[in-house]
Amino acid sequence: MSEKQKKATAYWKENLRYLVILLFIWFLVSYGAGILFKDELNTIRLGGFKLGFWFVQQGAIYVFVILIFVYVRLMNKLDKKYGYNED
């Protein structure tokens, strides 16, 4: 395997690792907080609403948008690390 192929393989392995971690976080927030931990979270109120309800309605969306920005930042660093940046 050439050096270029090794670099590309390492790049994609790291990229997939980031994707799995971020998707797992999104799953925990959307499914876990919205469904599994709803009863425990409903004991806390946020802005007059039960926290479990808030996570289902708003929190999962906010976390998803934040994760998009985190992914962009991670990929920019990864691109620079492996020399794929466009600067």
Given for the second form:
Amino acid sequence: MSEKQKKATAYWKENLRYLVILLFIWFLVSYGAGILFKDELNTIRLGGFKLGFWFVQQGAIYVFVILIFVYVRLMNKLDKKYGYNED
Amino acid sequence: MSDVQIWTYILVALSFGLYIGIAIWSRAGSTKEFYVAGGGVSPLANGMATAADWMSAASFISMAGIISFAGYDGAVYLMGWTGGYVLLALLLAPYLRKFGKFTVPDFIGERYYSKTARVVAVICALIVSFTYVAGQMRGVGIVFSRYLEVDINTGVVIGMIIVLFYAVLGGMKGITYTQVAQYCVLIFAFMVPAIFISIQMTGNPVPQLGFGDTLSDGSGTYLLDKLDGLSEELGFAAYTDGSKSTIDVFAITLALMVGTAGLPHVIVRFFTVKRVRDARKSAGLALLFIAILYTTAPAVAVFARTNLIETVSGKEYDNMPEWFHRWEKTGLIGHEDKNGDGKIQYVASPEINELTVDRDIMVLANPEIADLPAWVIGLIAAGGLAAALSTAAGLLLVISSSVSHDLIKNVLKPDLSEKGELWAARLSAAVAVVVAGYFGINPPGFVAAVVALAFGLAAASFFPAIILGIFYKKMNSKGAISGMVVGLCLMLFYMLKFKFGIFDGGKDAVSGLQENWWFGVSPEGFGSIAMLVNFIVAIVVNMFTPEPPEAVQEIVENIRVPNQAGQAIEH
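To complete the pair, please output the form predicted together with the partner chain; the form predicted alone was given just before.
Below is the whole assembly, all chains and molecules, this chain first.
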């Protein structure tokens, strides 16, 4: 395997690791907190909101936005580390 | 003419003038400008354009109303239509941008080195886009007829002319910059009434916080507790609890998320930015812009529902405010005094309930119910039109590029010149507008039902083929094509059987079939199962057929690293 290919493989592996972690959180806040565990969470209150209800109608969406921006940051750093940055 | 009508005319005319001005300023001169706006759109502009592209008449007009009546169950739309952007940003957008062609069938056709794959992808794209666009044109007509009191069909024709103008002239370039303007119009139109009402009801100017706050009447009661109480008193389920089964909520949310990520008119927006990092960033910005509306909608839902119950329930019909009678004329709200006591009885039980409410009224009449100034009411029409037109334009572009680029240029007539292709693209856009307009004027009864299912179709066909194409280097053409065909057919079959009752004697049989749903999953949620089947079929077929050629595996390795995306679009 050439040096160039090794670099690409290592970059791809790190990328995949980020994806698994971020998608795990994605699953947790939407399907976990909002659907599977909502009854348990609903016993906790956040002001006027029951927590499970808050997650499906607000919280999950906020986390989605944050997740993408975290990914953007991580990948920009990774691009630099491997010299793939485009500017 | 009333104040409201004058304001509506002024605001609609101003916004239309703006769109036409932008269209003239941003004409497309080459196929690259027509298909992907030249590939140099800034992430911020692309984020706004994607948000407007994505948020349709349904998001603007219907969603808050649906949530209003579904309570917790409305979650499927809120999470489903936003969570897909995480998949898009992480799993699709950067790699498709690096691949750097014009259309989704382009990717499928080249990655799976096969004209058959390209044609299958074109068919999927056309089915998904046409079902979706007809609903938008209808939406345009409805907004026109309710606010400006023109005939629905005249409304559709006016909408057609406007879209025709900037889609045919400007292609993706014209569409992108009008969508930026349309985003600004629609978000302003949605937020202003929401903020007004939030202050009115809870004293909190941020609707997202307001609906979890205490009422401004000084009682110290939380708004949501009050609504739960009111709902249960009238025999409805508590607002913050749901009535759908957990598996179905799970399946529908997944189908909508994956469908969102698989919709060609959304994916193609990421071909328009310069670099891979811009594609990632603009996916984040798009979701941010979408989230502003999507986190406000559930607040609007709670305000509107509480307001409605308090205004009408148990009150004298003769004392109803003016808006009630105005909307009664449109048929969106109705009262039948069953027990003859002159009061409006609004309860869950259908035998004694006297009030019928169309869910769209929750956004359309909300400012009037809350007694807001005339200019705020006028805004709603301009916002609804912006939402419908921006989505329609995005879809028409997918239809026209699928035909001119993928069918004509790549399959039927490869020697077509650049200029010829540009004219073919313009012509197919024009034909597509007319066809969409026809369906808007003569809506086949199934349009409304099918729009929701377009997501299931996208999930069942495109999503697995694209994901496997990027993340599974050894995936071959036979596997991908069989997966797409089986996924699409299965979804169509389930839809026809359980949504339209085609095999069991028509629409009337549908409700009786509910207990036969496979795994208890509704047709709306079945896209997630069809998607799994697509994945399984593709992988199994792949195991027994030869691996893809070296050159194709190299393409896959190449799209995984971001360098030189700028050059990729040149060829």
